[in-house]
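First, one chain by itself: the form predicted on its own, in C-alpha cells.
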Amino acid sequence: MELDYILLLSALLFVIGLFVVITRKNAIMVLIGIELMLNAANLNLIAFSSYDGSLQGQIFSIFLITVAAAEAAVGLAIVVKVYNYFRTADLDKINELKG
C-alpha cells in the first residue's frame, strides 16, 4: 500500500475524531473521538516508519498505545465518577450544574 493512501486514511480518521470531539455532548463519545485522533497519529508514525525502513516509529507507536490505554482508563473512571455525582454524562448539563 502506498504512503499517500495511508496518510489520507490517517487524516480522515483524525478529522472524524476531531468532528466527534467538537460536536458531541456525551463525555464517552468525546473520549472515543480523542482515541480516534490518537490512533490517527499512531497510523502516521507506523506509515512513516515503514516508509523510512527504521523501527523507531513503530516502537514509539507501541509506547503511545499503552499511554492511550491508560488515558482511556483514567478518562472512563472520571466519567463514571461524574455520572455518579451528577447523574448525567452530558457535558453541557454538567457545566451548568457546576456553579
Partner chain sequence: MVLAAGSAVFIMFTKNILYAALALMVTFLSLAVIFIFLGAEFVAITQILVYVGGILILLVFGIMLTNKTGSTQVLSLTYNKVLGFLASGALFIILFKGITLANFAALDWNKESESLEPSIAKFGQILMTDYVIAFEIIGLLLLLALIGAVRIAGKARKEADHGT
Second form
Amino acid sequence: MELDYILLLSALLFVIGLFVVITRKNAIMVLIGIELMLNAANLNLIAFSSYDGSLQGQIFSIFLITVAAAEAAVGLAIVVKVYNYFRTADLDKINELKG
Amino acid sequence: MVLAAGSAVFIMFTKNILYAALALMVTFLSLAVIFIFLGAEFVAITQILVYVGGILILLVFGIMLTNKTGSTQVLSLTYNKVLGFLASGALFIILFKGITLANFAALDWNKESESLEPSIAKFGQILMTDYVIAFEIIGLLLLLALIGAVRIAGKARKEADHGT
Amino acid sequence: MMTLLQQGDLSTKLEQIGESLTWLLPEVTLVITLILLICYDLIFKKNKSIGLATISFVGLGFSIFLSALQWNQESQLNLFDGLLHLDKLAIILKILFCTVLAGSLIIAVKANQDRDDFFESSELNTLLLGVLIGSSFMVMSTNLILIYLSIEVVSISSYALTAITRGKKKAEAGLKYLIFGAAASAIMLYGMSWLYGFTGSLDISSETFISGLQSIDIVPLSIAGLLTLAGILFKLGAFPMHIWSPDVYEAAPIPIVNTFSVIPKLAALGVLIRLSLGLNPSTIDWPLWISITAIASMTVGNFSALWQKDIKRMLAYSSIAQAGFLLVGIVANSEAGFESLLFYGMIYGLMNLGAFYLVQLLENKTGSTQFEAFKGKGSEIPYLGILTVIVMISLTGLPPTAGFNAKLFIFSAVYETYQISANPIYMLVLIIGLINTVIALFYYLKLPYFMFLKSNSSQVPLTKYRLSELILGTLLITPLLLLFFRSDWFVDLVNSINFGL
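Based on the form predicted on its own presented above, generate the structure block for the form predicted together with the partner chain.
Next comes the full complex, this chain leading.
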C-alpha cells in the first residue's frame, strides 16, 4: 500500500469527521465525528511510523487512543447529565446561556 | 481500505444514530486491519480493545440513555448541509494538494523502508524507558478523568447526606 | 533492524531516568498532594474542610519552594532524553501557576455559596491540581507527545471542573466546552501528525525537526502549522477558538474561572514560545498568522465586552482581548518580546486574581453577578469601590498601575521589531493594540460606574464587609500600585532568562 493512498484515506476520514461535527445536532453524533477525526490522525501517525525505525508514531498512537477513551468517558458523563436536566440531547435546544 | 472509506461515508449520510455507531465500529475494525498491514500489531490490538470494546460500547450506552422516549428509531438529521459540504470539500481539496505537494514518500528520513517484523518487545522497552514520563502522565490523566466522570454522572453523595 | 537493548544500554537509560526524576520534584510534590487529598477524603467522613484546605495550601507552598530552589542552577536541562526542558522560563511560569492556584483557593475560602463544594469533598481541589500539573508539564515539554498529553490533562480537568457542580447552566457549558475542545484537539493532532511526517522526529527542539521543516514546500507546511496552532489557540482562548470562553466563565464558580483565565492561557503561551524558538520567520511567515489572531482577538473581545450585562461574561471577553495583547508579545519574536510577554503574564495573573476576588465579594452579598445588582455599592462601601477602580484601571493599562508598564513593554517590543524589519504588519498590530486599549476603558469602568454613580434602589439593608476581607483585598491590589513604581524586581527576573534565540 502506498503511503499516499493511506494519507488520502486519512484526509477523507478527517474531513468526514469534521462534516459530522459541523452538521449534526445530536450530541452523540458529534462525539462520533470527533472520534473519526482522531482516528484519521492515528492512521497518519502509524503510516509515517512504518517508515521510521524508532516506533515513535506507534507510541504516540497508543497514548492518543488512551486519551480519546478518557475524553469520551467524560464527554458521555456530561451528555448524560445534560440529558437529565434538559430532557433532550439536541444541541440546538440546549441553549440557556446567552449567545 | 475501501471498507473503511465506505463505512465512514455511511456515517456521514445516515439518519439513524445507532446505524452510525455500527458503521463506526466497522470503520474502527478496518482501520485495525490496516494497522496490522503497516506493522503495528500492538496498536491494532489496542485499537480493537479500547475503541471497539470500550468507547463504542460507551457510545451505544449514551445513545440508549439519552433517548428514553421509547420511539423505535433514533433520528438525527443533518442541517446546513450545503455549508457543510462546501467547507469539507474545500478542506479536502486543500489537504489533497498538500499531500501531493509534500511528496512524503521521497523525504530524506525515509531511508529505511518498511520493517514489518513483530516488535512488541522493543515497543514495550521504548514505552518504559524513553517515554516513561508520558506513561505516568497518562496514569494521572486517567485518574482525573475517572474522578470527573464518576462525579459528574453519578448522584451527588452530599445530597444523600443532607437529605437524612 | 535493532535487536533488544543490551544490558549496558538499559542500565544507562534507567540511570538517566532516575536522575531526571529528581529535577521534577515540584511536580512530584503536587501529585503527592493530590493523592493525599483523595486519601484524606476517603478516610475521614465529616468536617474535612480544614484538613483538605491545609493539605492543598501546604502542598502548593512546598512546590513553590522547591521550584524556587531550582532557579539558580545552570541554564537548560534536558530531562528524560529530550522530552522535557527545564529552564528558567519554565520555572517562572510554574511558580506563577502555583501562586495563582493558591489565590484561587483563597477566593474559594471566601466564597459563601460554593465553599462547601470546594472543601467538603476533594474532587474540585484534585481537578484544580490536575490543571496545575498539566500546565506545569505544558511549559516544560519539547516533544509533541508530551505537549499533546499535557494539554489534554489540562483540558479534561477543565471540562470536569466546569460540569461538576450542580446546575443546569454548568452542564450545558461543560458540554459545549468539551465538544469544542475535543474537536480542537483532534484538529491539532492531525496537524501534529503531518509535522511528524515532514521530519521524522517528535522533538521540536532537535536539529532534525527544524531542518526537516525547512525542506518542505510552503503549502503543506502552512496547513500543518495552522492545524496545530488551532489546538493551542483553543487553550489560549484567542480568535477563532474563543467561543467557549463566555459560556464557561459565566457558568463556572468564580475560583475556577480565576484559574481558567490565567493558567491555561499562560501555559499555551509557553508552548507557543517554545515552538517559535525553533521556527525562523523566513521559512514560514508565522508572525503574520499570529498577528491576525492577535488583532482579531483584541477587537472581537473588546467589542463584545461592551454589551455585556453580566460581569463574569464581561471578564471572559476581556480575557479574550488580553489573550490578544499577550499574543502581541509572540509577534515581536525577540528577546524583548518574550520577556515583556512574561512580565505581562505575571501582572495579568495578579490583576485577574484581584478582579475575581472583588467579584466574589460582591457576589457574596448580592447573590448575583449582573451589573444591575451592583448599583450603589460603591457609595455604601467606598473602600471596596476604590479597590475596584484600581483593578479596572490596571486591566485597561493606564498609569499609575502596573498594567500600564506591562502594555508599555509589550508595545515597545513590537515597535522595536518593526524598526528592525520594517514589515507593516507590526505597525498595524501596534496601532490596533493602542486603539483597543482605549476602547477597553469603556467597559472596564462600567463596574465602578455602576457602583458609584447609580444608587441602590432596593430596600435590602447592606451588611458590612468583615475587616479581614477588606485587608485581603488590599493585599491583593496594592502590588498593582507598587509595581508601577518599582517594577524592576519583576523585570530583572525576566531579563535573566536566556531564551537562546
